[in-house]
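First, one chain by itself in structure tokens, the form predicted on its own.
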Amino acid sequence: METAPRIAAIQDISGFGRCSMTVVLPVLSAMGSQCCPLLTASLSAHTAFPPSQNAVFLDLTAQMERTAAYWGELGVRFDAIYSGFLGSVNQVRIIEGFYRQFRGEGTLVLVDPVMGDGGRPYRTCTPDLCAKMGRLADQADCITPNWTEAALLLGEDYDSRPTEEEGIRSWLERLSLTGRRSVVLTGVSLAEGKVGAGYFDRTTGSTGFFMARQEPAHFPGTGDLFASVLLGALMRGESLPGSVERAVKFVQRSVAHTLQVGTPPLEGVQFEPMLRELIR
């Protein structure tokens, strides 16, 4: 009987506002995987929406290592971990120490680094924060950074980031740590109304690049969104490239439906109906 590929999702939850696990559990669970969350912090809504004293965000660093105690006692094993948003610095330690004991021969391990978008690190985001989030970027086997957390993790200026291929080239390859891990960095644009990805893959040496029509508007989550459908496609088998030129193409066409039905952008893309387009 075959079994479906099992990934430890670590992510925050977020009641209202699509991102997040509530993005990364139906796309995983539709490209035939088993998704399994640890929850690092439980948010009324995600940050983009305005501050509020009645707004809640439940930093559940306390209860990540309790869980991954009981998963060990089950005898629990991953084909994959998949960690994006962080709660707090402390947490970095944790996943390191689930690294050590759940990443076996085989277990794909992807960063997502969230840190911040637009030039700018998110509030909740420090730099004790962002050192410690490429600490363990060091530790993937891939990466998915937008082109902030690229210039975070590079320590380079977000307003000198390269726009010719050549450049886009250059950082990729210095993302991925002299080859050492793949590379996805996101809202690349090589022509004028076309928005889309570069990749280094690392068991080929190569890099490549991936555009769809760009949209006329930004939503939050979509990152979540194409990093849950790149992962979903390499836990099927597809190679790394096939799996970025799928999670470019499924993120606009989602961005364009949720543009046609009117969703306001702050609750994120409406990707629910899309779903049965990642089903095989």
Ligand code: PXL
Second form
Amino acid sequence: METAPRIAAIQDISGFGRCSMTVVLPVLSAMGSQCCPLLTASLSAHTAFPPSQNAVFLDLTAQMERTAAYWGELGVRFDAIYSGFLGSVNQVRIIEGFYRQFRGEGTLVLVDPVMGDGGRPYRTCTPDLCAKMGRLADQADCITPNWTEAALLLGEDYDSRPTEEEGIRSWLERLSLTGRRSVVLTGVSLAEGKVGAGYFDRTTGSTGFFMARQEPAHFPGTGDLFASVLLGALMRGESLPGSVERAVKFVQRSVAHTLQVGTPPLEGVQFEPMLRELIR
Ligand code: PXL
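May I ask for the structure of the form predicted in complex with the ligand now, the form predicted on its own having been displayed?
Then the entire complex follows, led off by the chain already shown.
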């Protein structure tokens, strides 16, 4: 019997509003990987909900270092290290230490550089955290930015992002750091009514796109859903383009289903009924 690929998932857990760990864990499990959560923070709900004195944001930076040390004592090994939303700027240094300790030959490092959306950084993402997120992404084998994050990584103005294929391919190549890392850029549209992702595949040096029908709504957490399906597919040995196709289709279907059911956008997408499609 083959053992399941093991993934260290470095993410927050948000109790309400599907995103980060509450998306990553079920998706990776359904796709046959073992997901080991290394929590960055514990929140009562994701940060797009209205602020309140009762909203909990528990920074788990200190627990991360101890957990990594303990995993080291246990001799744990990982096939992938996947990070997303970070709770504090010091976590970047800790994750770099985690790479030194756990990145072996063949370990895939995926950095989803979660920093913002719609042209604006999330309220927890300070300029310092954005800069250090870039430093972390520099060390990745694969990154999955949206347009906001791609602009931050390149030091470009969000409003000057390219809309034509040639310009997008140029951003993908620049984001690849001269072909060193694979890039999957989300929220790409080349034609009215279609949206998906563009990619640079470092194993072939080629760029490409996969599109699906654009649904008329925006939901938080879809970036986490996308990156998780992508990683789950990569860990099953699927190619980068094949994994991109799977992630684009899955997010589109989850969004379409959620729109049909009509739940509030802040609650995230109803991917649960679709999970069975990911099981092989
Ligand atoms: O989906 C990214 C994300 C992850 N975690 C938390 C967030 C967000 C986006 O708003 O608030 C806590």
